[in-house]
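One chain follows as structure tokens, the form predicted on its own.
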Amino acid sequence: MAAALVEPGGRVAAYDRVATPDGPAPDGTALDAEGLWRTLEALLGKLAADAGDPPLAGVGAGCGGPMTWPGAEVSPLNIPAWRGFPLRARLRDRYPGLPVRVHNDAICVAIGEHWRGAGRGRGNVLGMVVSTGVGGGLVLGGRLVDGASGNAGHIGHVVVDPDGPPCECGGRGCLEAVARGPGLVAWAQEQGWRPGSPDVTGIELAADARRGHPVAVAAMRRAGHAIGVAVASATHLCDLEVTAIGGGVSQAGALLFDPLEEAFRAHARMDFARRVRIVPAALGQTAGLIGAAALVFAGDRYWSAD
């Protein structure tokens, strides 16, 4: 969990983070929804106190999905203690009288990159996160596109290989099933990279790829190819100018981006599509926090629900 105090221009004035609890509570009982909320509440209180409790313009938050939107009853896949947790309502109770706006965390990354990052000054931007999962958000005509349920831009479930691996969504061959970090590791281990080693990560896979391990290199090329195919499809559909890609897997650099560009150029054959720039996200770990702040400071472009 991460929190920040963000100034109206997008500068992060203060920042703190804490590990999301995933085990038993200190008293030995199972972690429940309220215990998780108390962890977040303590983080918010400490951040504000350390900064001298400045006056707030509002509260923006990004959370993993699925969630109802805009009510933000959240059920993040990787946080099983929260199922249907009323995050927006609880934040409103804690900050009465202030606007409270919650969106998907990958959408907040896309907003941040459009507002103050790699897509700044452009009207049509796809922001992506490639990490434990693959998510994204769309800004078209200078405004966030929410879609019917707040899930527009969810590029992780664009199908890149109809005969590919099963996805946790129940489909097959989704971009997320191919390119997410745990999926890359599982595929590489099946091909003989560190077989049987528990708890290895995409970071270690990328490090071995840099050292030239052939299976690790192949895994990164496989992910890059899948992302390139998905971005080509999205570009043809949405007439994009910039695609900004962040998240842990994207830190592999050229190992990922070179095959990504190769696949994109092979599939993006229309002249207008070939003009898009595909770049690493510029804001790093603060992109989602800056995007969440933009839900408040630039709500005319990024928030349509109130």
Given for the second form:
Protein chains: 2
Amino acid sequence: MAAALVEPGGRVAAYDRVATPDGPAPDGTALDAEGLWRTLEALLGKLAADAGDPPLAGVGAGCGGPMTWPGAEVSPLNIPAWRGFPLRARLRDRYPGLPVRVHNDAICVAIGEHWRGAGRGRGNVLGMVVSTGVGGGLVLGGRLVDGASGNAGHIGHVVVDPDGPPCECGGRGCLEAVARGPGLVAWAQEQGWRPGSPDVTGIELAADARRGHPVAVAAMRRAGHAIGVAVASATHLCDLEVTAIGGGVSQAGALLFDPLEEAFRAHARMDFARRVRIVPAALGQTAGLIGAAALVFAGDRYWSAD
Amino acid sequence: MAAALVEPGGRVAAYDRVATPDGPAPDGTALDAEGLWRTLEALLGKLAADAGDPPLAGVGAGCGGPMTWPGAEVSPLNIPAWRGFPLRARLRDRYPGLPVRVHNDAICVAIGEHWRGAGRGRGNVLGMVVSTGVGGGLVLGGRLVDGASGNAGHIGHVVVDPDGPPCECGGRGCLEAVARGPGLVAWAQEQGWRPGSPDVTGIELAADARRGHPVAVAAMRRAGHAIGVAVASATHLCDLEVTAIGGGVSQAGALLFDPLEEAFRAHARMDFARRVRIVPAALGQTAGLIGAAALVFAGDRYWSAD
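One more: the block was the form predicted on its own; return the form predicted together with another copy of the chain.
Complete assembly follows, chain above in first position.
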């Protein structure tokens, strides 16, 4: 879990983070919902105290999905301790009188990139995170698209190959099934890649690709192709100007972006679609925190609920 | 070309149409841009005169793409006589002082279905036309999505099979390449279907499917599967509530909608996506005219330009 104090202009004034174990807590007891909440409260309290407890305009939070929205009972896939945890209500109790707004973490990254990052000044932007999963958020006509239930932006479940690999969602051939870090690692291992560590992720695979390992390079090409197809579909459907891509897998740089661009150009042939720019995300690991702050500071564009 | 007088509530008070030949004009001269414009002017004049020249609130028009937007210099693919024809400017000259608004014809169908048809009362709707081409329009958060250049809604160029058939757009495996009427007719003929007429379209193919011709049924299954995959992708990206499908091919009814629903259910497995309803368009051939009227009567929702 990470927290930041963000200024109205988007500058991160203070930042801190703490690991969220999915097993037992450090003292040996099982990590339950309340234990995790206390860990978050402590992180928030320490961050504010170290900065001299400045006045707050509000509280924005990004959390892994799924969640109900805008009520934000959260059940983040990778944090089993929270299932239907009332995150927004708890933050409201903790910060009475302040606006409290919670959205999907990938949506917060997309908001951050639109507000102060690679999509700044553009009206129609897709922000993507290619990491353990593949998530995203969609800004159209200068405003965040929430959709019917706050779930718009799920670029990871755009179908890139109807006969492709099964996806965790129960479907088949989703972008996420092909391009998420663990999927790429599994594919590379099948092709004979032998990582140095057992806890390997897409970040190590991307690093090995940069060192020239042919299987790792091929894995990045595979991911890039799938992302290019999905972005072509999204561009045709939404008439985008910019797609900003972050997350660990994107650290492969040109080894990912070159095949991505090639696949995109092969499929996005209409004049309006060819104008979209596909760029690396600009804000790095604080993008989601800056986007969460924008839920408060720029709610007219990014927060349609109450 | 079709024209209607539409009341503020969306009722069609008067309607007329005239064929738009793509060869020579009826008098033997080549159909040029001005000849086609005079045909349209005559249609509009007669329609209004027959109705007693009622006062007009404005003029809305849907035209085949591509076009510049919102300026609406139109170059409809199927009407070679108009290339860069200044349709909006001409209508403004013809109706001085009135608002004149022009958008893509498939977008007007989608607007019509949202305003008064199958998507009425819903905030997040995809309207589709499956006909000679596959077009569409997107309403999110209760407002039409225009995108960067007025081209949002191109569901026909969502990729449903990256290795699929080449598309007229220059890409490969677009929904339109698989599911448009002429593509289905060509595929069915390859499979041994022998239509009764040489000028056969998807409408005859759909009719033959209803009569039980196995190749025609298989063609509808092929189209339905491709549409289901594309709608699953669109639903994940945009968190839709309703997808309304019209156009000649949709006249196959359950022969199209059953395999469509089956493919959609196989690929749209996330909870939020399973809630979308996929339904036949409700307004029939006047949907686009009603939507064009909504550009004027409900411009706050459907017209973001000036």
